[in-house]
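For reference, the chain that follows is the form predicted alone, supplied as structure tokens.
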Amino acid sequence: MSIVTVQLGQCGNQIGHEVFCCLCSDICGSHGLCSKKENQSYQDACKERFFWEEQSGVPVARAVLVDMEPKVISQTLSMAARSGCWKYNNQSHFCQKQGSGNNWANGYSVHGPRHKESIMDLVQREAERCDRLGGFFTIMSMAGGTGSGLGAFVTQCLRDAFPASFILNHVIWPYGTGEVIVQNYNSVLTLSHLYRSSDALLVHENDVIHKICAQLMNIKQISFRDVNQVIAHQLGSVFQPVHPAEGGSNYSRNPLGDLMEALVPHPEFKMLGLRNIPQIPENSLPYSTFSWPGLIKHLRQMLIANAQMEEGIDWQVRPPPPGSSTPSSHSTKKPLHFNTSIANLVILRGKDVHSVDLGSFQDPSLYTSWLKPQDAFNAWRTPRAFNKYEKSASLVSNSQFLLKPLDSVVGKAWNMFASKAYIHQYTKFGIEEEDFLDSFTTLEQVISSYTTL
């Protein structure tokens, strides 16, 4: 089944471009780790999922590009065309001249309704190109105006127009130090609206990816492109074809559906986090060796200690002993922050994947009490290596990982709201104080649900 990607705003379009570049370099790469037949079916499955072919044989991304200013879209279109490996369809983009000025209300209440028909026509056309439509993958930022405001509006339109299709929103969490003065307002409004219309939200935090670039990739002067390439690599490690069931030899037919089935057992819990190991500079790969037991041990500890990368993991954190409802305290009297999960999905790619023991992820103490570990844990595998890594493992987790950042954003937004700061910027575009209160209520409920796991 095919996925239509909707790239929204500057951030969404730049990341979307890197995702398609990553997918293309992966399927064009020569991987001697699996049979020719395996490699061919992998490439075919990827192409059906993310591309359609022109008569010339060039893969064209199944994507719609939307922004309220033209600069980023024209750069993105020309960079893709210059790559020679793939391109965007020149008729599948929509842009205007004026931007949204980092104002969520402007994107949601003004640009959204005004341009709804044009944008949804492009989406409809792209959906009709699919033999079988699996769903939509939107890429957007939470901090600005177009990606967040217009993105939330477009997601609602997708839900109305395609009620039976899966919608996964990929959301970029802003830097904690701040990019925009009203980013916390924009974030609260975006998350609460997406929670109503999306099937799941896959979240990447800018601060975490920045750290990965600095500490794991050894990049000295980090650009947005560096950050976006790490995000694209992590997304590719999940969305490239993989065998879903134990011992199954067919690639997953419905990637978004399989992902939701494995990870979203209840509509109250839709926040997904993504970790991927190993991640090292490309020039270090020839000198590095990894063992599956080592990778799995690190990945499990990253999950329970809520570490976003394999460096600096707190190895002191342990699952609570059976029968205890709260994690015990540390000898230094500092409580351990144990990250309880609802559901986890581990994806293994590369050499000897079928011999890997994942029993440690089926420990009942990792999960909430209302799900059996066999229902809460899934593993997908493929012997086809991913992007030059002989062995790689990804973990998509529905857990308490976002509680702290979510609580912080809601708290900061509430403090501004309580003193009525910048509210007039939103009311002039039709977003009233009641809308803010509804959004706060929605997210307080999300925080409360995840806290009580």
The other form holds:
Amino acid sequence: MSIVTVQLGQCGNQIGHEVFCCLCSDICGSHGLCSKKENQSYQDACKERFFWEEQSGVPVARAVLVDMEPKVISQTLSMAARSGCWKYNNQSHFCQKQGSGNNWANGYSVHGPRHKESIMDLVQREAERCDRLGGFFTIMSMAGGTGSGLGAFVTQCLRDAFPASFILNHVIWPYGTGEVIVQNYNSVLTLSHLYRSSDALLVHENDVIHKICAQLMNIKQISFRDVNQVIAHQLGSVFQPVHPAEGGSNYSRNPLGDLMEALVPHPEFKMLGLRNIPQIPENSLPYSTFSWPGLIKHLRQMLIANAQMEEGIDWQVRPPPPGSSTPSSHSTKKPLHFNTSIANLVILRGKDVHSVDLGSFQDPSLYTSWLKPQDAFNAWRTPRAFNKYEKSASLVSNSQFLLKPLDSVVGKAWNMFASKAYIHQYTKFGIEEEDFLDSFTTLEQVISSYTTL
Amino acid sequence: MTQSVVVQVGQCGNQVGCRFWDLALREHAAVNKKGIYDEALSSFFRNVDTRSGGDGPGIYKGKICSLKARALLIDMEEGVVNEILQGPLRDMFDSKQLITDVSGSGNNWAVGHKLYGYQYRESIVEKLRKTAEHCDCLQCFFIIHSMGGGTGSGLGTFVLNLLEDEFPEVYRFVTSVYPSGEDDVITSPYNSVLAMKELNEHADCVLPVENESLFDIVNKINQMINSGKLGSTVKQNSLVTSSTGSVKTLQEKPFDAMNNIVANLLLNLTSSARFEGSLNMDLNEISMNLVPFPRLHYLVSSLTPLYTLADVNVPSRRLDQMFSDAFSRDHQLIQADPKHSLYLACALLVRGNVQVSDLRRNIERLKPSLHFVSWNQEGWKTGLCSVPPVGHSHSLLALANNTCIKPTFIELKERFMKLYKKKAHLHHYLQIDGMEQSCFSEAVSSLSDLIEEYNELDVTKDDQFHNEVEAHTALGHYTT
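Got the form predicted alone; any chance of the form predicted in complex with the partner chain too?
Complete assembly follows, chain above in first position.
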């Protein structure tokens, strides 16, 4: 099954480009530390999922590029073409001239309806090119105007046009200390709208990735390219082919569907966090070895203690003792800072994956009581190493990971809304105060739901 | 890609405008090596086929035939415009882009606004339409004028009004040169306050500039060069005041250095819209992020660095110095000190070899010493443009919506009242058709309201200090 990627706005297009670069270099580059047959199978699965081939044999990304101004798309298209390994389809992009001005209302209420037909036309063509459509993957930031506003609108259109398809939104959480002054407004509006149309939101926070670049990757002068490459690596570690839990020898053919099934049992809970270890500078790779027990132990503690990366994990945090977990948040027996999960998915890639013991992730004390632990936890594996990492472990988690950032953004937005600052910029394009209030209500509900896990 | 049109009105407006076009050409020449008419160029220039007179080869592919500035030159006396048309930049403007008269406005806002406005209205509209038609996607009008005189101030604000009526969807950014206290034009307070009302009501963003500040910056640079304090030589073309490498090679006129600063302001403001970068900042984003309430659209600007040393290897310490300087009083283009007043919002547009980590590091470093309004504690808008200005490896433009501009307005009002109470020179204005006493009272009332809005915000700043502890616990829920 194939996934159609929709890249929205500057951020979406810049990240999308890095994602396809990463996927391509993963399958073209190293041999993957596995049998030739396995490798071939992996490459074929990846290609079917993300690329189609044109006559020259160059893989063409199954992607639609959308932006309201032309500079980023033209840069993205030319960089891909220059790489020689893959490219974008020259027809699969849509851009305008003026941009959205960081204005969610402009993206959603003006550009959305105006360009709906052209954009959906491109999406339809990409979808038809797939033998079997596995769903949509959209990449956008919440802070700006196009990715956020137009992105929310496009997601709604996708839902209307493809009611049976899976939609996964990859959302970039902006730096806490401002990239855009109205980012909190834009974020609140985006999240509340996406929540209605999307199947799940997979979140990456700029602050977190920035720290990873600084502390784990040892990059001195961090550029957005560096940040985007880490994000691309983490996404690749989730979306590259894996064997589904049943341990079949074929690669999973329905990645998005499997993801949703594993992680989103209830539509009220759609916020997914992603952690990937190890993460080290590329030139250190040949000199480093990792052990699975060590990686699993770290990953589990990162989950429990809500650590953002492999450094600075708080080992003091422990799950509540058995028999004490009650569904109510008033339970004083629940330890503070403990991250309760609804469902978790661990993806292991590389050497000796099948021997790895993941029992620690099936501990019922990690989870709410709604699902049986064997349903709340899933593991996917492949012996094929990913992106030069001999061993790589990813965790996609539907838990309280994003509760604090969400609460923070809503709080700041509300603080600004109380003074009515910048509201005239939104009402100018048809987003009224009631729309803001609706969005606040929706998100307060989500916050409350996650808090009382 | 969008286009912008520059409307330069009056003597000051045209002199600054002239410097702008010169430096814009220099900037594009430095980047555009192949002589292809590209999108960046098209933002301010048309490519005209001189044989047919129409627009030449389109964007992307065509070679440059003849570049025409997307500009309208307006002046009610001919001296300055004639000089431009006889100077080295003459080929950039065509005669259809000019509106001139002979007698000037006599430093009288009413003459500029009511008399000439009425007289030239149709002609102005027609020429604006023509310029707009040559644009694929017109995003912004830049008006350059001074506040203290008659033409720039009166006719300039008339044009501003006109733009709102005829092109309501297009942004209006106004660069206004405010008169200093020792201005030799006696009626400059009248002209300025009358113009302020128009700016309050019809401009999207105003970038005020004061001659005093420009003068101080020029002096500072001259001192640095002459004192020999600099270890190595200064790159001449890097001076924010310099015209080196541009078309104009004749002896620089006295105001040229100061006007170059303003020209550089406009170039830096539009750089991210013209050139690529990892975090673009377009003009509509500036308006969106820096204007929290419609009338509070006055932005204090500062440019750094003022010069570059010939030594190209700039350690990051120097880079951080650039950020610190942007917030210092001597780098502001008006007499104001944003650091000790209240920020409503702040934008940092960085050009050149600077990455997001440098930005973040400096914001973290400088944040504690700055006061932001309570509902916008992290009110930063940032942009990264890859292309540095000529002669620099990196540069920074800071735009602040800050209450430090209040004293400028208060002083202006005081100077106005000094004359108005005695009814000095009033008859010169009232004898113009359409001009009444109410124009004056409305104008000063508009200014008073504006000052009051800033006052209300400043009060919150004082409250903030007194209630610091309370604020912490109250907002504690929302601080990360």
